[in-house]
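To begin, one chain is listed below as structure tokens, in the form predicted on its own.
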Amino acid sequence: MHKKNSFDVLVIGAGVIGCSIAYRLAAAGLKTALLDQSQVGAGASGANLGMVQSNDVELGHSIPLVTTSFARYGQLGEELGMRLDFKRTGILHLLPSEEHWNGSLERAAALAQAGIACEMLPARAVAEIEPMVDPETIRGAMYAPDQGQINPFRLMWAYLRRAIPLGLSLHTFTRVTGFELQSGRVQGVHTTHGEFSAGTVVLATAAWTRRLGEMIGQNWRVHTFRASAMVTEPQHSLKLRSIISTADHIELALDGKKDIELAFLGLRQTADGNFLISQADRPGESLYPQISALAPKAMAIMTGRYFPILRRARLLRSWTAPTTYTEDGCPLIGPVPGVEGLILATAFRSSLINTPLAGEIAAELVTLGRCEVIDIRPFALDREMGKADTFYVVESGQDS
């Protein structure tokens, strides 16, 4: 392989997780390259709303991962030397019915017991915190006051701005086409821009992880769906005090029952007054990049249901990106059994909140051969997967 493309470590995927990992590896003194088939943040990392939330954590194994990572945000901007637009706000998880209310009581108690501030609020108390919500549409809300939001683009570039002077080599529009393996050990990757050699390869490739695994006969249980969002024109006369999510959803059929748009509501307001609205999901193993015709309608219905004052807001644009999940709601983190030198850090339930710690974990796996910061055994690739504590499946006829 060409000498100029020889590195200690290759990180594949330049989203928030990949940028964090690349920074930590470069800071550890390793000659590191970061590769992406498109540009920085081109996938789900650049399409999300910037919610840094722990209230939706998988309860069985992920609380130490999420809480430890969330604590890092207090000093992250100072460490990276760049304003990240991170601020702590509350998240109101709206509960429209008695059934939703009763179903959330156990989760709220479990979160509070784990040290994640969380309380159940009746509708009148919700309206006091967030006057824009129509209290007649809800039974109440699960309120997590110590949650946050961030500008994901500033976060990714903050990592890179620190990492590049440390020697990180960034290669965008460089698609991996295969792996170089010798005697069960990874030696590098083949790409559309030539060969890259390294003794260690870290995949932070989210929705594309499964396809990469198939290149070397691996069947990693990472599943995808398309998540859509949209943004309004600035609404300077309105001020949303919290981040909003909902417990219910609507299903709209596009081409029959097997082609469904599943809409939940995620809502926050930018510093410039724009409302960011998500999320309409198109389940199915799909990497198709075009937003469906129904996604904006589904999101508008959900928004108008709880926030009538936003029904007249004008939209600027909408977008979609493939994202991932696993059956048990836990990420895949750790070495690939049978392929020495190949490490996965992917399928996080919420990438943003896990971003700081993901970099530390990967750096320890590479430099120490083990993870000391937390116990990652529940996230091993060869684990037996149960069912997630919150999980849904909708069949889709959309081809990938």
Ligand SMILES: Cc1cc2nc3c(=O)[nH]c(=O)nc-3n(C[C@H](O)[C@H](O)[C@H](O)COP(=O)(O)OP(=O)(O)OC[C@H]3O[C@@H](n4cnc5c(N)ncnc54)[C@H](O)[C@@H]3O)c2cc1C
Contents of the next structure:
Amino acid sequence: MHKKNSFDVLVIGAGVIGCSIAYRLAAAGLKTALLDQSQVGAGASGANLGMVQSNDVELGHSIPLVTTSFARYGQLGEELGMRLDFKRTGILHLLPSEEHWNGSLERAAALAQAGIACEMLPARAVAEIEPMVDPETIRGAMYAPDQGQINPFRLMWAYLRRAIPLGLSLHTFTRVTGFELQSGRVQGVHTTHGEFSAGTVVLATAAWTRRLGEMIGQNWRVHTFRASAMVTEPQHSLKLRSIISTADHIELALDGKKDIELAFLGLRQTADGNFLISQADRPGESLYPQISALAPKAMAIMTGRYFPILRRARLLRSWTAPTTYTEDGCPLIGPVPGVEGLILATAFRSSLINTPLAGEIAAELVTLGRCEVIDIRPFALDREMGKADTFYVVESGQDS
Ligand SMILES: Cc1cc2nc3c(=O)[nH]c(=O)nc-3n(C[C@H](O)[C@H](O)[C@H](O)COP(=O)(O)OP(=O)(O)OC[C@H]3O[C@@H](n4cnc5c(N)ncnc54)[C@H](O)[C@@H]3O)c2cc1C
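Please supply the coordinates for the form predicted together with the named molecule, as a counterpart to the form predicted on its own shown previously.
Now the complete complex, all chains and molecules, led by this one.
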């Protein structure tokens, strides 16, 4: 392999996770390149709602990951020297029925016990916090007052603006098409723009990870589902105080046949007054880039149900992106068994909250050969995958 593009480390995937990792590696003094098949934020990171949430955390093993990472947000903007629009607005997870309420009691207690501020609020108390919610439509909410929101684009570019002066080499529109392996060790990657060599390659490729694994005969159990979003015109007369989520799959054991509109709703208001609405779409390994015909309708129905005042809001655009889940709800972080020098850091449930620590973990794996900041053994690639503590996706609909 020729040495034109020769680095210590290659990070593949310029989403929030890849940008965080690339920054930490460059800051550690390693000659690092960040490659993306498209542009920065072209995957789920440029499509998401910006919720920094821990109320959906996988409870078995992920609490230290999420809480340690969340604590980093206090200083991250200052460290990176850029405003991240990080705000602790609080997240209200709406519970439409008694069944949802009862299904959330255990989770709320577990979160509170783990030190994640969380309380169950009846409908009237929810309406006091968030007067735009129609209290008649809910039994109550699980309220996480410390959680909040961030601007994901600012987050990615804050990392990159710090990392590039430290020597990070950014290669957009450079798709990895294969791996160069010798005697079970990674030597670099083949791309649409030639060969890149490095002794270590970190994959932060989320929904595309499975495909990359298949190139070297690996079967990484990263699954995808599409999530969709839309944005309204600015509503300057309205002020949403918190962030809203609601998700049947967290509280109820759905049978897979229920209405798509029940799957998930996220709602927040931007600093400019626009409402951002999102919905978890459908399972499957689809990387299809176009929004389904059902998703905007489902988002409109659900938003209008809980927020009648938004029924007349006019939409500007909608979009979709593939995102990931694993069977046990834990991410895949660590070295790839049998392929020396290849590391995965991907498939986080609610990636934004985990983004700061993902960079630190990957940098430790590269520089020390182990992770000290938290115990990542539950996230190892060759673990036994148990069953997730929540139903993360709902079987429904066809791609359309
Ligand atoms: C509509 C929507 C709303 C969401 N809302 C939230 C939310 O509010 N809060 C939250 O925490 N999470 C949310 N998520 C999930 C979150 O966006 C993702 O978990 C997160 O962005 C994943 O980040 P990532 O960096 O791991 O992957 P991605 O951002 O998907 O980045 C992977 C990158 O890898 C690149 N890539 C893939 N294959 C190759 C290749 N062969 N060569 C080179 N590059 C390659 C892709 O182009 C892509 O840029 C939402 C997702 C969606 C779609």
